[in-house]
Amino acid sequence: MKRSNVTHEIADPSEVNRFAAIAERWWDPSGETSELHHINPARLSYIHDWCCAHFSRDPNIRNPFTGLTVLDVGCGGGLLCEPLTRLGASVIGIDPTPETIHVARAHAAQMELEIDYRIATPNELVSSNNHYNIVLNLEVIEHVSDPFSHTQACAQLLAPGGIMVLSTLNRNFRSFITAIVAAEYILGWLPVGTHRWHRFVKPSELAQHVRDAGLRLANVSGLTLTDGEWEVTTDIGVNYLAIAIKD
């Protein structure tokens, strides 16, 4: 059943923190962050690809997000925001973790990039009234407390006709095993705690949101790693990767 207006906050403290301590490291491929260095290249190209046949850019150009305006939530460090800048697009990046959106305001500094980080939720942008043709909602919705509340704030944040970019982890055995014990436990990619099992969202599960959501999906596509290198599948069985869009 849908359910009305986004009225309350969803940002998870215990995950606020958790991020904080580790911000000034973010931009460190062999930090804790580099498993999102790894499997950058992979997003990447699913956003690039995507976006570009919705809004009819030629893929080719050095600059096919010109006059595309893109909303990063969960941003990070930036790690998204600094490529698709260099895409052409204007980028927001918002995060509800103060430390992080500092490193970010640094490194794009450095970088001489110009992109618009705020410390803030979906949630609080959601009265400016301002939209945006593509929402990159990125590993984040596996960490916050209310993963309806902040899928909906998502979407009233998405342009008419724009498109939204979505990954979590499926909630299953082999996640459980791939992800947490293994990663986390065994080969040390993700510090001990990155993740809660009990929070992964179910395809059928991520589906029911975006619906809710007033959203269409338009593609669920599994995130894999093959022969040391990230790459997009048809095996959703672990990480994924999902279009919904406004129409």
The other form holds:
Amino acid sequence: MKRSNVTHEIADPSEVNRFAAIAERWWDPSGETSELHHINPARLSYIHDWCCAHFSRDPNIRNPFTGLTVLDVGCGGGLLCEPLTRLGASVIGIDPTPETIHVARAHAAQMELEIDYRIATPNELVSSNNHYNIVLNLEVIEHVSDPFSHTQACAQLLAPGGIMVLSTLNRNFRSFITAIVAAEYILGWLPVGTHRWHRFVKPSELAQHVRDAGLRLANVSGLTLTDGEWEVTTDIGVNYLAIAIKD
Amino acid sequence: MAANHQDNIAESRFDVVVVGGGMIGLSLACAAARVGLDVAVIERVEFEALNSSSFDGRASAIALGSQRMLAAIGVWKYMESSAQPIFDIRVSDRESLLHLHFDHNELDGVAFGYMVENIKIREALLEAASKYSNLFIIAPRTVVAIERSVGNAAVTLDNGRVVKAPLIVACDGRGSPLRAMVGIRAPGWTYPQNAIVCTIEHQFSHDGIAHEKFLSGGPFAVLPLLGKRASLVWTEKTNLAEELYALDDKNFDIEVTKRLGSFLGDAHTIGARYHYPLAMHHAEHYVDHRIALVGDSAHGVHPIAGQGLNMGLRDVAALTEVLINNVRLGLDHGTMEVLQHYERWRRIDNLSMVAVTDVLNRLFVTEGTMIKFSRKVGLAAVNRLPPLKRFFMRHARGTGGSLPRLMDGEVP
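Write the structure block of the form predicted in complex with its partner chain for the protein whose form predicted on its own appears above.
Now the full complex is given, and it begins with the chain already shown.
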């Protein structure tokens, strides 16, 4: 693996130490982000399997995504950017929160991974006229104020023949109970206020956004907790994933 | 010896560094290399010495599941011609002839497993290892320090060289120095017994039947080797074992014949005899940040059921599957989240074998009416209840429970 070239951007050593400390907490599987760590292998297997199939890559090799570009929208601390970089992709992670981007850069440096992290939103990237083979749009759409224009911008960033992976939470009584009441208040998995239920997206609404953005919806699958492990299933009642393709 | 077995290789970064080049360490290295991981093995003994019979004169039972795995990782073909199939296992108490009889035809006609001399297993492992271009053996070298950071781990060797990988695996045996370095405790106890191991040559064919007799000092196992030979694993009270071990050949053979009986005809020992103290231990954790314990470094059992090597090979299969599944998703395979899958998969199985072998040993060496009664009833009951018997037989074969794919001969 190549040595990261991002460390020089954080010049002040006290800042480097501060962000390194936060990075360890963001990446601490027992910390505030524990559910993201727990759900990550299932999300990754969905991304891996669909992208390997779409680009006709051998799913059993170490770096099936060599030569492919990935844009991770709302990348957070880099929980998806790092694995996709190891799988051979050239990855850009964007997030509007500067602290989050600093954390992601510090962790990538510790892992000696080369990842291009930027403080940006998809809209800000459109004008650059760059296009990506894979656009990841996971657990983002329920946090944005205008899901329609957000999806439009993401679709514009997708190269022809490219694939977009989306995930969000369904808006129904069950998701209200499981994602808000149980996960945030009773079990304490997520900090209270993480989600706003009225912004959750029904699969029919997601399908509409995707089609309006000129993409073809190729798959919708559920993410469910079975015997303590997250799995990709057909139950789209609460957490679900989707594949949209730019033909 | 192949070019990748040397001390001066240029590479210093691997996917996995295996500390210990014994049977389990080399099996793990071959399995990891087979699924495409870059592996380094650090072995403290020069590999030429590993191949001499004075180093290890024992033989091992290779359960069917273990054999399938060894075939899948390219090892079995180099030891097949040295393997004696086990077609029957007969367990008897000291007072009666035949209480329990496991016949392979009760399953599906496939052998329970094989007996192979350890020296042949080591030769096969070294041969197979030399065929993998992504497997490096660094010997003779010892690890003097280990350092683990957020993103990587590194071991320092006694020549000052540093070798790095996201995961270091301890396959350095019961006394595992690496386990001590990372502060994992492995509580256990010693048995007031020693095992005497030797090879006999006998007059009649053994027909591939393994015998285990429960004598007053402990189990006396007669394990068929290729030809008219058998490996004896003779457990005896420590004091007596030391006296027996020190006897001259003639008197030692007399003592062997007394316990063996006459079913194999005239018998006499060939080659050297060995004796080992018996102990049991089980590590409090199998994993820590960027560390995994595999085989004897994690657990050691009484040899009563011949399961020590098979337990270690199951660890190898489970860890290999966990690692490659995560590597193929691009995940960091040295984190606790990943490694805990390995520990959860193996801990219960190993712990139950630790308990079963301990209880079996206590049951059969203890004098007393109740114990004798339950022992007799127990053996007879197992023999009369086909489902229970098949359960024990499957375990003897190593094909029961939740199996890693390598144990079914599939490469994950």
